[in-house]
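First comes one chain, alone, set out as C-alpha cells in the form predicted alone.
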Amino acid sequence: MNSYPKKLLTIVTEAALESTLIREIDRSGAHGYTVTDARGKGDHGVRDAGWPASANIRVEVVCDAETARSLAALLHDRYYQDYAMILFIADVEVLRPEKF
C-alpha cells in the first residue's frame, strides 16, 4: 500500500467564524475541509460549547504544504488580533492523493 505526504492544516477558534473560514479555505484552492464542535480550555479559559457565543470548532484541511503555509499565513494576519484562535500544521501521509 502506497502512502502519499501531505500537510494537515487545523485550526481551532470561534465557531462565529466558520462560513468565513469556509469561505477562505475554498479560495485557498484546497479541495475539502472538515468541521467539528471543539471544546477545552485555553488562554480564553474553558470553552464548553453551553453558550453558542462560546462555542469553538476544529477546522481540519489536508492540502500541498504551499496551500496550508498559505492559508495558515492568511488567517494569522487576518484572525489572530480579533478572534480566539490556533493554527497548527502537521504533517500526514494519505492513501488516495487524488482527494486532496
Given for the second form:
Amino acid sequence: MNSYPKKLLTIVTEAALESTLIREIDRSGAHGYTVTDARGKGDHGVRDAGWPASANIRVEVVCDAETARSLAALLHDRYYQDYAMILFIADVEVLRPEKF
Amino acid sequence: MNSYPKKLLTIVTEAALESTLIREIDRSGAHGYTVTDARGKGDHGVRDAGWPASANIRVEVVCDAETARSLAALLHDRYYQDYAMILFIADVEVLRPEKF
Amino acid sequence: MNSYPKKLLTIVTEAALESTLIREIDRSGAHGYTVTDARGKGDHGVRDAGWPASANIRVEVVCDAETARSLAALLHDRYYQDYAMILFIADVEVLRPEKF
Amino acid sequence: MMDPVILFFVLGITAGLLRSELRLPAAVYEFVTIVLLLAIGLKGGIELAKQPLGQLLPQMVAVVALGFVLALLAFPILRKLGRLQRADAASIAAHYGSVSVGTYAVAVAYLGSRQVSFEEHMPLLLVLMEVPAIIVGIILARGVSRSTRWGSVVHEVFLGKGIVLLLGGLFIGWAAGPVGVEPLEPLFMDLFKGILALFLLEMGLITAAQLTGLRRYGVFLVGFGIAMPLFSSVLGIATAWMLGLSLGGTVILATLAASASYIAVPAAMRISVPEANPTLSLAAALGVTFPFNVLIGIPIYHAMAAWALG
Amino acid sequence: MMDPVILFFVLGITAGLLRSELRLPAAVYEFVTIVLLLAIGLKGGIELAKQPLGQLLPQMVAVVALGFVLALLAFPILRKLGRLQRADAASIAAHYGSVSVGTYAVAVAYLGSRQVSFEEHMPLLLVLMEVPAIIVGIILARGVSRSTRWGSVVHEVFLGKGIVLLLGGLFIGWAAGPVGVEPLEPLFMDLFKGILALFLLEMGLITAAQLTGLRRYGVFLVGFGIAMPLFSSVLGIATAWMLGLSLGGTVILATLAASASYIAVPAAMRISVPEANPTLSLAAALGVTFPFNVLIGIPIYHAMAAWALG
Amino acid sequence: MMDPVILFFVLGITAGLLRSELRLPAAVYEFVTIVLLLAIGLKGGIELAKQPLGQLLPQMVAVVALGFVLALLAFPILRKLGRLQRADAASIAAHYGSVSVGTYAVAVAYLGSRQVSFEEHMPLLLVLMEVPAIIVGIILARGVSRSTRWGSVVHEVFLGKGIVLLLGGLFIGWAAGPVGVEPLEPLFMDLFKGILALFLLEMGLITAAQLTGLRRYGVFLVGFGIAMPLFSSVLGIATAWMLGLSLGGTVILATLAASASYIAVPAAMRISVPEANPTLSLAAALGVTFPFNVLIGIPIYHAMAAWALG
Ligand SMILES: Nc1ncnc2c1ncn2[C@@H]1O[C@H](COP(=O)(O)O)[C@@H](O)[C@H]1O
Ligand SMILES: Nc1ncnc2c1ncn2[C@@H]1O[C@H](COP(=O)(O)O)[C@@H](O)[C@H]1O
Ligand SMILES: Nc1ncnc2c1ncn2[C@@H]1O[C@H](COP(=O)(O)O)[C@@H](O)[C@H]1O
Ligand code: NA
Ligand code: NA
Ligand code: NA
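How about the form predicted in complex with a further copy of the same chain, since we already have the form predicted alone?
Below, the chain from earlier opens the complete complex, with every other chain and molecule after it.
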C-alpha cells in the first residue's frame, strides 16, 4: 500500500482558546483536527488543569505542508503574544492523502 | 547511548472501537500501545466526546516499520470505510529496540 | 516564516511517577512539558487507568537534541528497570527556537 | 404544568442550540447514568422479591415478543418508505424495537407526580425488552450468515454497561429486599429526580447536537421518529391490556414500546453492523423520538391508556 | 465558631501550600460547580414565582448600575496607584465589578447558620450583576472601537456556563414553583452545604496555586485585593439601604459588591481582552479577595450592615 | 443475609471477570473515594470533640505499635516461606501492616446494620495505623542507609490524598462539633452507604483485574493473603482486649489489623521502594485479602471477638 507525506501540526495552548482555535483551523483549509485535554508548564508557568482557567488542550492537525506552514504562522502572529501556546510540526505518512 | 529507528503509528478513531482495535494490535505483533481520550472533527463530522457514542480515542503504537505498515494497511482495509478513523505514521528513535 | 529543528521526547509511564519525572525535566534544562492522562499495555501488562495505581501519563518535551538525548538516557538509567516506561524521540520543527 | 425535570431537558436543548459554552464532562454523564441504571434496577428488584417470578412469565414472554415485532415492523417501513439502505434500515429498526432507559425514567417521574401507581417490576420488563430487537437488527442486516460472530454479539449485548447495571441492580434489590436496600435509599431513591434532572440536562445538549444529523437527512426521519412511537405505543397498550396491567403499567409499557434505545443498541450496532450510519439512527432516536416522547408522547400515551382501560 | 464549610477551604489552602498530592479531577470541579449554580438559580426562581417581577425592577436597575460603578471606580485606582497597563487594569476592574458565585454561596451559608433571613430573590440580582462590569472592562481596554466583535462578546458573556445555569435554574424554579421543585430538593437543597464544602476544598487548592502569581507581582495587589472589597461593600450597603433591603439582604448585597468574579469574567476577558495577563487578575481575585471575603469579610459586612440598619 | 453493599462488590467482581464493558471513569473513583475519606474523618472528629485526647493516648500508642509489629512479623514469613526478594517482601509487609479504608468502611456498615455500637474515635486510630508500616517497609527494603531521602518519604506519606483527607475530616469534625457538622450530614452521612456501594462496585472491577497478577505468581500469595489477616486479626483482638475496647471496637480493630492498604502504601512504595513489583502486593492485598475480609473475614472477626469478650 502506498503512503504519502503530510505534516502533523501540534498546538498546545489554553483550553479557553478551543473554540477560537477550531474556527481558525476550519478556515485554514485543513480537513479535521483532534483535541485532547492536557496540563503542562512553559513560559507562562504551571498550568495544572485543576479548573478551567488553568487547563490546556493539545490539538493535532494533519494537513499538507503549505497549510501547516500558513496555519502555524497565522496562529503564531495572532495568539503567541497573549496566550500560553506552543506549536511544532512533524513529518508523517498517511495512506489516504485525499482525506487531509 | 545508542538509539534505534522505529515507527510510531497513530490512530484516531471512535471510542466504540477500542477493544476491537486492541485485539488487532495484539495480533499484529506490536508489543504495546498507548490510548488517550480525544475529540475532534473529520469527514464523519464533529465528535465532541459529550457521551460515549461521540467520543474518540487516540492510539499510539511504537513498532518496527514492517509491523506499522501491515497494521496500518489492515486497519485501513477493515475499518476505514465504516468508522470515523485516521492513521498516520512517523519516524521515531528509541533507546531499547527490543522493547518494541 | 523560518522554522528551526528541535526534538520531541515522548515518555509514557506510570502516573505515580509524575512529580518525580517533572523534577527531572525541570533539572534537565528543558523549558517546559505537556502531560496527558493515558492507559495502555506493554511489558508490565495492561494499565487501564481504572484507578490511580494503574493509570499512565504521556509526557512530551520539546527541546534541543542534546537535552533530549541526555534526558532520555538519564530516565532510562534511573527508571526503566523499576517502572513501566517507554521513551521515544522524534524530529520536529518550531517557529520560535528560543522558547525551547 | 410541566414536570421540572422536563424543563432541564428544555434548558439543555436551548443551551445546545444557542451554542452555549455549557458542556458536561463525560465523567459526569457516566456518573449520572450509572446511578440512574442502578436505581431503576434496585427498585424493580425489591418488587421482584415480593412475588414469585413464575407469575411474571407471561409478561416476560409478551414483552420479548413485542420487542421482536416492533423491530420487524419498523424495518419494511424504513426500507420501502424511507428508501434507506438495508444496514441503515436494520439498525434503526433495532433502535425502535428496543427501549430507552431515560424515557422510562421520565415516565416514572411523570406517573409519580400524578400519583398514578404501576406494577413495580417494570424494570425487569425493561431489561428484557432491550435485547430482542438487537438480534433482529443484526439478522436483518446480515442474514443468518455463518460469518456473524454470535459469541461476540452476545458478549456485546449482555455485558454492555446498561444491561449489567440494570440486571445487577435487579439482582441486588431482589436479594437484599426492601429492608436491606433502605440504607441505600438516600442516594438511589431520594436523589433520583435530581440526578434525572442532571441527566436530562445532558440529554438536551446531546439532542441539540443530533439535530445537525437531521438537517442533512431530511423529513422522512422526522416523520418516522414521530409516527413510529405513536404506532408502537398502541401495540404497547394492546399488549398491556392483554396482560391485564393497571393504568400505570399500561402507560409504562406504551412508553417502553414507543421509546428508542440510545445506549445498548447504538453500541451493539456499531460493532455488529458497522456499515450502518450511526448519524441516521441517532438523529431519529435522539433528535426526534426522545424529545417527542419526553415532551408530548407520555401524556398522549397516558390519555390513550386511560381511554383504553376506561 | 467558624462555619465548617470554611474549614474545608482552610483544608484546601493548607494542603495546597504544603504541596500535598491531593488533587480533585477537573470533572469533580465541574460537577460541583454545576450543582451549586443550578441550586442557587432554583432557590431564587422559586421566590420569583411569588412576586411580580415589576416590583423588583428598582433593585434590578440598582445592581446593574452598581456593577458599572464598581468597575469604573476600580479602573483609575489600578491605573494610577497600581501603575498597571491599560488592559490589565481594565480586566481587574471587570473582575471586581462583577460577582463571585462561591462567595455568594458562603454568605448564604453564613446567614443560614445564624438564622438571618434575606430576600430570596437575590440570585436574580447575582445574575444581573455578573454582566455590566464585563462590558465596562472591554470598553476600558479597547475603547468603543469598531473592531470589537460585540456579537461574540455577547455570546461569550450570556452563553457562558455560569450564566446559562443560573438563568436556567431561575427559570425552572420560577416555572415549577415551590411544589414542583420539591422532588429536586434532596439533591439541590439538602446536599447544598455538603457540595459547597467540596467546592471550597477545591477553591482552597486553587487559591494556594494563585499565590505564586502574587509573590511575583507584589504588594499592590494584596492591598487592592483587601481594600477594594471593603470599599465596595460600603457602596453595596448604601445601595441596599436605598432599596430598603432587610439586614440579610444588605449583607448579601454587600458581599456581592465586595466579591470578585472568577468564572464568567476570566473566561470573557481571556477572549475579549487577551493582552491582559490573567495571572494578575486571578492572583488578586482568588489569591487575596476570595479568602479575605470568605474568612474575614462576610462577618465584617454583617457587622457594618447591622450598624447601618440598626 | 448479606449486606447489599457487599453485593455491589460481588457485582463488580462478576462484571470484571466476565469482561463486561462496564468501566467507571477515574474521576468517579476519585469522587467516591474523597467523599468516603472525608465522611470517615468527620465522623471520628465529632467524637474526638467529646473526649480529652489525652485519654486516648494509650490506644494511639498501642495501634502504632501494632502497625510496626504486624509489618515486622509479615516480613520473615514472606522472605522465608514465600522466597520473595527482599524489596517485594518488605513492600508486601508494609501493605499488611498498614490498613485499608474501604475494609474499615465495610466493617462500619456491617456493625451498623447489626446495631453493634463501637468507639466512634476509631477513625483516629485508622489514620495512625496507616503510617508505621510504611516506615518499616522502607527500612526493611533499604536498611537505614543515608541515601534514603526521608524528607520526601515523610512528604509522600503524610501528604498523600488518603491521610490529608482523613486528617482534614477529623480536624473539621473536631473543630465544628456535632452541631456544626449537621448541615453536612445529608452528603457525608446519609449518602454514606450509597457512596460505599458505588465504591465497592469499582473495587470489584479493580479486584477482578488484579486476579491476573495472582495467576502468574501462584499459590503462596493466596495462602498468605488469607492466613495473614486471620493471624493479624487475633493480634488486633488481643490489643483491643488489653485496651478494654467494646465488642464493636474490638471487631473494628481486628478488621484494621487484618486489612491491607491499597491507597497510601502502594503510592509510597512505588516512590520509595521502586524495585518492589507492585503486581505482587496488589494481587495479594486487592485480589485476595480485600475480598476475603469483605466477604468472609469480618463475620469471622465478629465471632472471634464475641468469643474473646464473652
Ligand atoms: N518545551 C516544551 N515541551 C512541551 N510542552 C511545552 C513546552 N513548553 C510549553 N509547553 C506546553 O505549552 C503550554 C504553553 O506554553 P507557554 O506559552 O510556554 O507557557 C504549556 O502549558 C505546556 O503545556
Ligand atoms: N486532518 C485531521 N487532522 C487531525 N485529526 C483528524 C483529521 N481528520 C480527522 N481527524 C480525527 O479523526 C477522527 C475521525 O476522522 P474522520 O473519519 O475523517 O471523521 C476525527 O473525529 C478527528 O478526531
Ligand atoms: N510498543 C508500544 N507502543 C506504544 N506504547 C507502548 C508500547 N509499549 C509500551 N507502551 C506504553 O508504555 C507503558 C509502559 O510500558 P512497559 O514498561 O512496556 O509496560 C504501557 O502501559 C503503554 O502505555
Ligand atoms: Na421501542
Ligand atoms: Na464585585
Ligand atoms: Na493491617
